[in-house]
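In the form predicted alone, a lone chain appears below as structure tokens.
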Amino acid sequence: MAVNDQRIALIDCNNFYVSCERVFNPALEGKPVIVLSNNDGCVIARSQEVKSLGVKMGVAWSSVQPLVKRHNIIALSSNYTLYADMSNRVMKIISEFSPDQEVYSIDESFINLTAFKHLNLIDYGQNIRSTIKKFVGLPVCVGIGASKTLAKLANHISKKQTVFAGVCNLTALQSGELNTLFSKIEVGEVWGVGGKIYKRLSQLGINTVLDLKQASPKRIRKQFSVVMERTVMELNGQSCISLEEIAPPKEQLMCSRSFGRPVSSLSELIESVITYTTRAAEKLRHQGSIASSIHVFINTNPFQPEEQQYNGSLLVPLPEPSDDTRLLIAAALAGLRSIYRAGFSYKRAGVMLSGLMSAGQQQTGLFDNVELQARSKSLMEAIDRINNLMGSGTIKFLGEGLDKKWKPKSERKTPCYTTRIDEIPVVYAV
């Protein structure tokens, strides 16, 4: 198989979430520190110090209290705007050195740099990581290869060999020195391959990154899928997955939460649903669509067996494809209304837009109100503009509640440091 010329590089930040609460409270370095989730209910984020005490992904929070106490382990509530806003401003930073970007998650993004690979690239990314930390103070690992899957691979290499301070380049390596490389990280390690594909390479024998890359691609194809017939191929510098510059619109959009507390009442749930569709409607515009449809649904807490259960959902069609949140406030309380029933203690309700399509694409009736569409398109500019300035909720709907007691407990979530004018960090001179 002929190796291309291409170059791409993968950023990523290390143990994220952690990261962005050190770069705001430094005394939290080279402490055991976790993230919950929403509602505090189990562990999304950790640092290496936890990682290191044997603390999976997902665990709930009440089963690692002992480990708590022992190691004397910080817990944060999850602070989503504060790790976005560091996201955007991370992006932004990579996009300077490469015009070919893809950012592929909150932490991680692609870019391509076969227009640079005449430079010394590994000096190239230490530049990068250099950089993100002077002036967003986060560390990151860059790992390059001549396809994705490579410089994913070259990403988790540069991670955990500190040899490589940080900076992997796979395509410096000779082919002697790749496979000595491969022949020592599991199979399990490659991008797409998860646990039940892990599970049935193994069974055939293939259990290195090695083995994998030696593996004939008509043979996984025919066994596996052809997606994995690309990783064999990617795996040996073959280019068959393209850097996605400009993210595909997302073709469901949700919005769900637990509550802090059951909730058994209809206005309180009518609360929730309509706080749950205007950000829904709010990433609904932000990527320029419509939707046909919203499904809206309540369920009580499957952790309480003793409890009466209920699952309520329904799929409410709209007379119109529409991002106007007024319209998809009205037709998600009528689907609540119908699924309602009365005697329960509800843990969660989320609604779900559907049938989404380019606003672009909407064609006008012969009957429509063209003047009464153009006042609904400015007004949900005019809010979103204001929000996006002034920050979410600034404007909102009074059918959201002011208390809001329902919501999602956060008892250890930190200050929205860059993002609200009162929460902003505030040095003093000694």
Contents of the next structure:
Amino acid sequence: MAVNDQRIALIDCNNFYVSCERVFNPALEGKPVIVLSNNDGCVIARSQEVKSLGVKMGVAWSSVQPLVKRHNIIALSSNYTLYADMSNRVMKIISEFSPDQEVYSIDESFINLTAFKHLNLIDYGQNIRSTIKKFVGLPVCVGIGASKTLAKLANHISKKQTVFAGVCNLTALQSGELNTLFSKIEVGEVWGVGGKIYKRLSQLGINTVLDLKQASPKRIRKQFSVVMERTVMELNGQSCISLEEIAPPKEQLMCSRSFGRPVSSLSELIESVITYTTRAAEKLRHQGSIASSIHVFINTNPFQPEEQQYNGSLLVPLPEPSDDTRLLIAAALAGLRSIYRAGFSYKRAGVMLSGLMSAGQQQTGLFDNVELQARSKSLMEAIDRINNLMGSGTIKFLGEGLDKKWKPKSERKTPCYTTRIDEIPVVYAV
Amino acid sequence: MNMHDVSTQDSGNSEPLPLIGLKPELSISKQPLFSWAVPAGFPSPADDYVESCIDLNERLVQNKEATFFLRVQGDSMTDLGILDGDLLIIDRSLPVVDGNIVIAAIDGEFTVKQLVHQKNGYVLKAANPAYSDIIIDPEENLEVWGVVRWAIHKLWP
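Any chance you could show the form predicted together with its partner chain after that form predicted alone?
Then the entire complex follows, led off by the chain already shown.
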């Protein structure tokens, strides 16, 4: 259902991971900084200085070495513990500005400001910006529009065009101004327009945001989909996509990482699969689901074509849907043993839980041992509670291994400044 | 009942610092005093007077999202009661007021000083005669990282 005259804001943190690092290490201010993915493989966040040097998102860390040397770029491993804590703080602060909030990603949140339409929303947006900057030290930009698609576009504009000073309210512009602005932005910047759609749009002569806004929704529906038709309507100020205030539970849960070094022994693969299954099971219980099956897979490194390649994977159904780490591990290891082939260098392993349902939906089977199930539930709750309170991994399955030589590399990780008392930043009294 | 009391006394020496985290679960035990079960049917006359116990998170952390912890290294602030090794609780939501003890970033490092306004502008003052003050160039913008709300000093190892 399309709704007119809404006011939706998207608040997006600027260079979020790099900005988090800078809050706790002022020496990084004004310097070129990048953050690397798990295993220090590729570049996943760049400071403005690095963007200006032309380093693209997602490029391999090894490929930017010459630039790193020439410009003294500081590279850090990703510190997700820190980013998650800072994200939670930002989201909580944003929630004070509107009763309706959708946390869209780790560094983006939509809020509905329709109820505050009578206020100057640019001032309101500036207030959000300065509050977040003051409370947690992170720079953000605010985009405001009559739909989520327009809010997202406004946010893009607020980041690119300094004249907006970090807050762009498209609903405050005259339609002539708006069209001039949209005629200068590539259609690829519109939410949901990427890859194939982008190519097909340009074949139809739709190159700018304005072209898409002025396209006939019916024609777009015929040639693309209802989803794209909605995008056109959203660009015209009709809000079609509502705020999802509660994230729907995930239908699949995956946990997989690249190894820090090639692994060929079954025993090390077992350790990694137990580690990933344990983590996936924690996530499963956290969202209150149970899984019907577990998919286990191992891959060699496709970027080493001269090496023998092998990808093994197997879906193992569980005897009954469960969230018990012990049952899931048993199933995953049964799968791993049957797909394992000796003589290969493996680069990656992982598990995926699927057939998820809400833990309350489980039907009791005729032969189920109710007492055993109750004990399993209290054991898992106890483990989760302890790990939650005392830090992840306080209680773990011995099969995870103790030294984990295969663990992903994160050689440049900064301390967990905000979540561990023995890693808080030092302040000098000198 | 007395044996019970004696055995709990020694366990009171655990480190107090980790108790003051942002996780409310880590705070001092939520058990109210005198909460043991009454074996027979006679109700405790104290039941109507039970209050929830003192929560240090509540006392020390007024704005959870804006609160951060830092560890002091050095003795330039001893005259204001901030000693080497102390835990500082910073509340970034507080307005910066003349005379506050603040955290500022100087040359890429955090420093703790007293912010004092003098006739030529702001000065970051040390609280120990052995250390000199930092005079802020009025042309330069001093960015205060946060205001120190509490200093926690450990007296018993």
